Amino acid sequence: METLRWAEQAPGIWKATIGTPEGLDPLSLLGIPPRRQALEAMGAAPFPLDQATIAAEVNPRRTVICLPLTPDEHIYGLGLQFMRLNHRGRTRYLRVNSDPRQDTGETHAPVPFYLSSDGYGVLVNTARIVTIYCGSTLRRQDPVEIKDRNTDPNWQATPRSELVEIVVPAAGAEVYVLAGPTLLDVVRRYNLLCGGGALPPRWGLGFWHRVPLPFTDEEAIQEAREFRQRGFPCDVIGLEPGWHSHSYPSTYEWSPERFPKPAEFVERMAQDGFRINLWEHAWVHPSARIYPRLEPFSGSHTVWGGLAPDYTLEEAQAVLKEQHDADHLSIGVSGYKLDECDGSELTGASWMFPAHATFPSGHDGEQLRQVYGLLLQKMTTDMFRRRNRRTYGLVRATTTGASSFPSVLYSDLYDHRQFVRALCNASFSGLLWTPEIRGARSAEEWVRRMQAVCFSPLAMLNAWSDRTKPWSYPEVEHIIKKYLQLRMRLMPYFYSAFARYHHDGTPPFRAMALEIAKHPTPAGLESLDADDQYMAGDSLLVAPLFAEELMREVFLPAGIWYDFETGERFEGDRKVRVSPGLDRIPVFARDGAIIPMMPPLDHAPQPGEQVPLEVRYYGTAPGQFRLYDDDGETYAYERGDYRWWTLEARVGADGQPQVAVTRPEEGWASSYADIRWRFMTTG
């Protein structure tokens, strides 16, 4: 074992190079510079561990990195995990996999980045499959209490260890250590290291509806128009595989039978306020026009008989970008759903190029599979950036460095509790997740799923197979409409949260562990592993209910909290029991919360369109909200074309609320017009 030499890369971030790292790694693949100004603003922090306790050993086959653990340390992160938040005592095999049904670490988006409840993070920058032993191994010199399984009921298969071992199957790796002091500080530093969080277009935060697989252009138009006729908001219509002339593998070309005039179709939808999102995957059909051009730049194995292009090569990227720009972006398509870029090992249903596949770049199948989703995200984002148009879409696989890409993860798995847990877990690793709704066994489950969807990074009904619609259960249609409209009303609040994600790395939706202070109270410590509630922005705590639940317990952090709808007051730093009824999801606003809300429009405001605001103020504590304002669609904000409003409120000595608004300078083309305050509580 050798100790590592650390070099500070930015305030609170250090890197060590072990052995000879391979040429392919996510951070260099992305080529996105860290947001240094924001990192500088966070300030310096000391190295969070004793450097002498971190060691590594290298041989031609693997690199092993060892780090210490304290007895009560919790371990979070490691990507989009469905089964648990705290990985202490577990072994995690971080392979991309479309069917993460077991608690092994395999998932759509494995990220070899873990966070410690002691206030630091560790990242391994590699395209290899990393195995992390999170306190689940004992070296010969480690002290251990040996128990007799025959007589001791406390015997455990995995002895408690105070050691993390990270195994990289390569002769070297880059390792980063990120300081806190809080877990949220660690996450912010990670996101800023990766270029800052994604800022989607405003329309991306509206409601999405994906139509059934075989739909034609006219069927899609009629489905969209029914939203307008019924008064349900919707911004995006997603087309599934049927829009292709051939799919599985795919051509990326419009079906002449189902979509004979694609430009006219996209324009007709735009006139009604709908954006178009296209499903696709990476495997290229032999009949595709781009097939001959991509063949020299593709791997040794096919997927479903389609080419697997080597998109680490600029030549391959150029072919796909040129075709997509000409056939899709030029007629107004707004984004993509990047499906099945993960692969599966389910018995009898495995698919994907194998780990031993070879590619023209010299990389192998293991490496390409780990980063394939990331490559697709980068290419599609680059295409829209060249046209100065922001995009927002979906992806089914990604890894380290995905923070700055406007893509939201999803899955064909469908357990509602796991979906909420995944939403919490995503926030540790710079990921976004949608608990999309497809179908339900009852009207009650339909409501509970839709309520959670509306408090997530992307609110979507995916009707590709179930043919469902928001009004599929007429007896609860009014509740569904209420929450779709609430999603639209909260757009200024959520859009400002995403702006913070971009500018300072704060996740817009995040686990409770990121809300708890560095030194929590006993009640707060108990809540660190809460996986069924989360923060939506800085001021709202969301606690979904699940089918057949009439009540639940919610942990409220220290301070005073208020029911979002009624203004009922609750003491924090404890669990409270709530029974809200089917028509409500428990949402709590912290004392001093300021929540800007707009009218429930049927689609997002267009650039230059002004909307009035209702600003809610909760409690009596002094509150401040920074309201983000830009054109909502282009990259002009990167040139400084954005402004922050400051909304402030407090209760004066006379017991009356006092408010103040700091507006942008005269002449700024604002998205917001009149402001009306609503005081939800007075105590």
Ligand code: GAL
Given for the second form:
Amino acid sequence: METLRWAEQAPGIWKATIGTPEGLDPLSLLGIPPRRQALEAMGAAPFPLDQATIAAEVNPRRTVICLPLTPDEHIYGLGLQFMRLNHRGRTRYLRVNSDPRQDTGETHAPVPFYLSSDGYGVLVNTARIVTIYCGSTLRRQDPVEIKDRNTDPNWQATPRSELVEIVVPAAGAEVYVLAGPTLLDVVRRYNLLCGGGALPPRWGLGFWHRVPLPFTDEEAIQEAREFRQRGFPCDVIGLEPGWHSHSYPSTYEWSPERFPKPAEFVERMAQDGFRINLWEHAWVHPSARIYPRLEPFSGSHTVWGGLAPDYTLEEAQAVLKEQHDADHLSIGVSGYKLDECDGSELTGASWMFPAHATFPSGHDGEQLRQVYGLLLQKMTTDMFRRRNRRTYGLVRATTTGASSFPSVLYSDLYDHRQFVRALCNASFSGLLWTPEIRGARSAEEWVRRMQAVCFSPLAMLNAWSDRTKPWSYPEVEHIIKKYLQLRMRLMPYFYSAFARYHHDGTPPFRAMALEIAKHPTPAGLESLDADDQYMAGDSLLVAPLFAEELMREVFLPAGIWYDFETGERFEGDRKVRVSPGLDRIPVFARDGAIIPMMPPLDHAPQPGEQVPLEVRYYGTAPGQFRLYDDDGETYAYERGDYRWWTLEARVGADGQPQVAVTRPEEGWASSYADIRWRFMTTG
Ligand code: GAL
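Return one more block: the form predicted in complex with beta-D-galactopyranose (GAL), after the form predicted alone shown previously.
Below, the chain from earlier opens the complete complex, with every other chain and molecule after it.
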């Protein structure tokens, strides 16, 4: 084993190269530079580990990297994990897989990046399947207390190990170490290294509805109209495989029977304020016009009879981009759902090209499977960027480096607790996740799922198979409407949270560990691994209830908290019990919270449209909110065309609230008109 030579890449980020890394790795595929200025602004930090304790060895078949652990260290991250938050003591096999039903580490979006509760992170930049032993191995020289299984009740199957071993099946790899000091700082550095977080268009933060698979244009229009007639906000209608002339695999061409006039269809939807999102997967149907052009650039194996193009090649990318631009973007399509780029072996079905598949670039099936989703994200984002239009969509698989791509992960798994846990976990690895809703066994479950999805990166009903609609359970229709409207009302708040994601790397929705570890207290440390509650933006804490649960405990970090709806006061640094009834999801605002809200419009405001704001203020602590403003749809913000408003509130010596608003300069086309303050707990 040899120690490594670390070179500082940016303040608080170091890289070491071991052996000869392969020519395919996620960070170089991105083609997106780190956000240097924001990293500089975070300031320098010392190397967070003792360099002498990090060692590696390499042979032609594998690279092994060893790092130390302290006795009480927790290990977070590793991508979109459904089964646990803290991976200490576990072996994680980080393969892309669409059926992560077991606690092995396999998932739609594995990321070989772990964060330690001691305040640092370790990232391996490779397209290979990485295995990380998070304190689950012992070397011969490591001290071990051997217990007698026959007599000792404390015998344990998992050893106590103070060692991380990372194994890359290749003759080299790049490793990064990221400094804190806090866990949130580590995440921010990671996101900024990957180009900063995604900034969706405003409409992306409205409500999404995916219509059933075989729908025609008229059926989709009728379903969309019903949203307007019933007063349920909705911004995006998603079309499922039925819009293709053939699927599976995909042709990417409109079905002449179901969508005979696609341009007219998209235009009619736009007139009613709906964007169109198209389902597709990567496997190309033999009848597709682009099939012959993609054939020379495709792999040795097909998937469901479709070509698997080698999108590491510019030539293959160009074919797909050109066709998508001509047939979809040019008529106003707003984005894609990039499905089934993960593959499965675990359930009844086995589908995906094998690891030994060969591709014209020289890369193999193992590598391509690990990065396929990332490549699709990159291509689609580039296509929209070329037209100076932001997109927001979905992707079912990705890996390292995805922070800046405006696509949200989803899954066919449907366990609600796992879905909320995934929301927490996604925040450690630069991923966005939707706990999408499809169906429910009861009206109660319907409400509980809908409430949680409205506090997530993408609020979506995916009715592709269940044929549900938000009003499918008439007895709770009023509650569902309230939450879809609340989602809409919170758009200025969430949009500002995403702007921070882009500008300083702070994830808009995040695990409690990222909040608690900033100012740890003994009670906080006990709740560090909380996986059923999370922060939405800086000021709101969301604690979903699950079906058949009438009451739950919520950990509130130190300070005073207020019920978001009623203003009821709670002391923090402890667990509180809440039983809010079916019509409410527990949401708490921290002392001093300022929450800008807009009217519950049918759909997001258009560029240039002004909306009035209701700004809520909670508690008595001085509060400040930075409200982000730009045109909401283009990339003009990258050239500096954005402004931050400042909203401030405090309670004066006389007990009365005092407020101040700093607006953009005269002449700036602002998105917000008059501001009305609402004091939730005073005045
Ligand atoms: C699944 C996907 C579903 C739906 C379906 C259509 O793979 O997860 O959301 O799109 O395909 O066939």
